[in-house]
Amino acid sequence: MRFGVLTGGGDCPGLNAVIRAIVRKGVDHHGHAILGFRDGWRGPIEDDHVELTIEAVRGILPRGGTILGSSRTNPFRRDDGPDRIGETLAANHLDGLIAIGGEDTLGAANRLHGEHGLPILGVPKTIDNDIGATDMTFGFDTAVQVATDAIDRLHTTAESHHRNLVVEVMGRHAGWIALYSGLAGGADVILIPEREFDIEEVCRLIQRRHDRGRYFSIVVVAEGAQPIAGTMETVGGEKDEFGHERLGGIGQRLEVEIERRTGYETRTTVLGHIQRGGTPTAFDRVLATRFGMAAIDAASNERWGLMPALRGTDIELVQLADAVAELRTVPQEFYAQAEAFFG
């Protein structure tokens, strides 16, 4: 059999591990041929591909990013997108396509399968850990470790200079990175998209620390966190092909507001793309490898419209429709537990 594979959306530590697992097991165990499409959905739309052999994937397990390239191309932004993908599959005699990506890539995969009947299955990928129907996505563990390392380093300079430091991490709709790295790094305030924050309460917690003789504070904020309406200014941005606004800027706004309201020197560090670049952790390499093996097994059995998911310690196949039905966000009770360490 012959299968295609693509990586879409933001790059993520562990993508190459998935590709490697699909190729190694697909070629050696199943005897398949694997084509890699370049730059997400652009690849199958434009029939831009490369053959993935065992030799082509040697040495990529520990590498960040993706050897196939990625993009935020939306196949439904052009009228002939789905038809051209179908034509590419037919022209290359492919039995199916494996799409590795987050909510947008998997959402497109679900529509291409459900509405257009294309033989597609998905593999969940996102550092935000917000894909439904799976307990965790690869890339999240690496992002949390990177953010935690940064918070650890910022603690020492914040304490030395008696400053407040705001650390902005990724997380558009879900605050998993902020919550986990904030807890692991001993942050004094954690702000997440799932709950609007009160800037006055943030400043009160910082003031309480000063009153206790702790003349610095670490505030971890997810990029998608929002203040209670009307309490402080926020910044918007342009949108991508899937209609998502480009985020960033909440850290700088908090810096200004905290310093203005408390009178204490405050600085911001935006971790940005550092969180999703570089070498994946051992956990992410293993999880990504398990997902890749499960995906090529499912493709071999023509289990289209599904994706591998982590359930406890097991890898199970779930419906793509269930995975993209709603985002996996931080439960309020989990955030409430973290609040015990604020201030």
Given for the second form:
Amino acid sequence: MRFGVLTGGGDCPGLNAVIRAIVRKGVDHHGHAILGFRDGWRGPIEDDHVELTIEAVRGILPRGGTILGSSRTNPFRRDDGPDRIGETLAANHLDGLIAIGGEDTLGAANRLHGEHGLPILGVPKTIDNDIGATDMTFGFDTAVQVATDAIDRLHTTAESHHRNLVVEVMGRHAGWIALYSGLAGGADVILIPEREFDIEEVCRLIQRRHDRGRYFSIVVVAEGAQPIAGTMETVGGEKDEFGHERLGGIGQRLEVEIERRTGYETRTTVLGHIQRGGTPTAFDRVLATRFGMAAIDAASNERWGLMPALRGTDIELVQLADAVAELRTVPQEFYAQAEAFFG
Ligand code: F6P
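Please give the other form, namely the form predicted in complex with 6-O-phosphono-beta-D-fructofuranose, since only the form predicted alone has been shown so far.
In what comes next, the whole complex appears, and the chain from above leads the way.
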């Protein structure tokens, strides 16, 4: 059989491990041919592909990024997008396509399968860990480790200089990275998109630490965190093809507000794409490899419209429609547990 594979959306450590597993198991074990499409959905729309042989995937397991390239191309932004993808599959005699991506890429995969009948299955990826129907996505563990290392380093310098440090981490709709790295790094305040924050309360917690003789605080904020409406100004950014605003800037805003309200020196570090780049942790390499193997097995059995998911410690196939129906956000109870360490 012949299958295509693509990586879409923001890149994430572990993408190459998935590609390698699909090719290694697909070619060696099943005897398939695998084509890699370049730059997300642009690849099948423009039939831009490369054959992925065992040789082509040698040495990529520990490598960050994706050898196929990625983009935020939305196939539904153009009228002929779905038809062109169907034509590319037919022209290359492909039996199906494996789309590795986050909410947008998987959302498009689900529609291409459900509304256009295309033989597609998905693999969940995102450092944000916000895909439904799976307990975890690969890339998240690496991002948390990078952020935790950064918080540890910022801790020592914040303490030496008796200043507050705001650490802005990724997380558009879900605060998983902020919550995990904040807990692991011993942050004094953690702000997530799921819970609008009260700047007065943030400053009160910082003041409480001062009153107890702790003259520095670490505030971890997810880029998508929002203040309670009308309490603080925020900044907006331009939008991508899926209508998502380019985020970033809440850390800077917090720096200004905290310093103004408390009178204590405050600085910001924005971790940005450092969280997405570089080598995946061992955990992410293994999870990505297991997802890749499950995906090529499912494709071999023509199980379209599905996605491998981590359920407990098992890999199971779930409906793509279920995975994209709702984002997996941080439960309020979990955040409430973390609050025990604030201030
Ligand atoms: O979706 C993953 C993510 O890392 C988000 O947390 C972030 O908002 C977005 O990607 C930023 O991606 P880019 O800078 O590539 O547009």
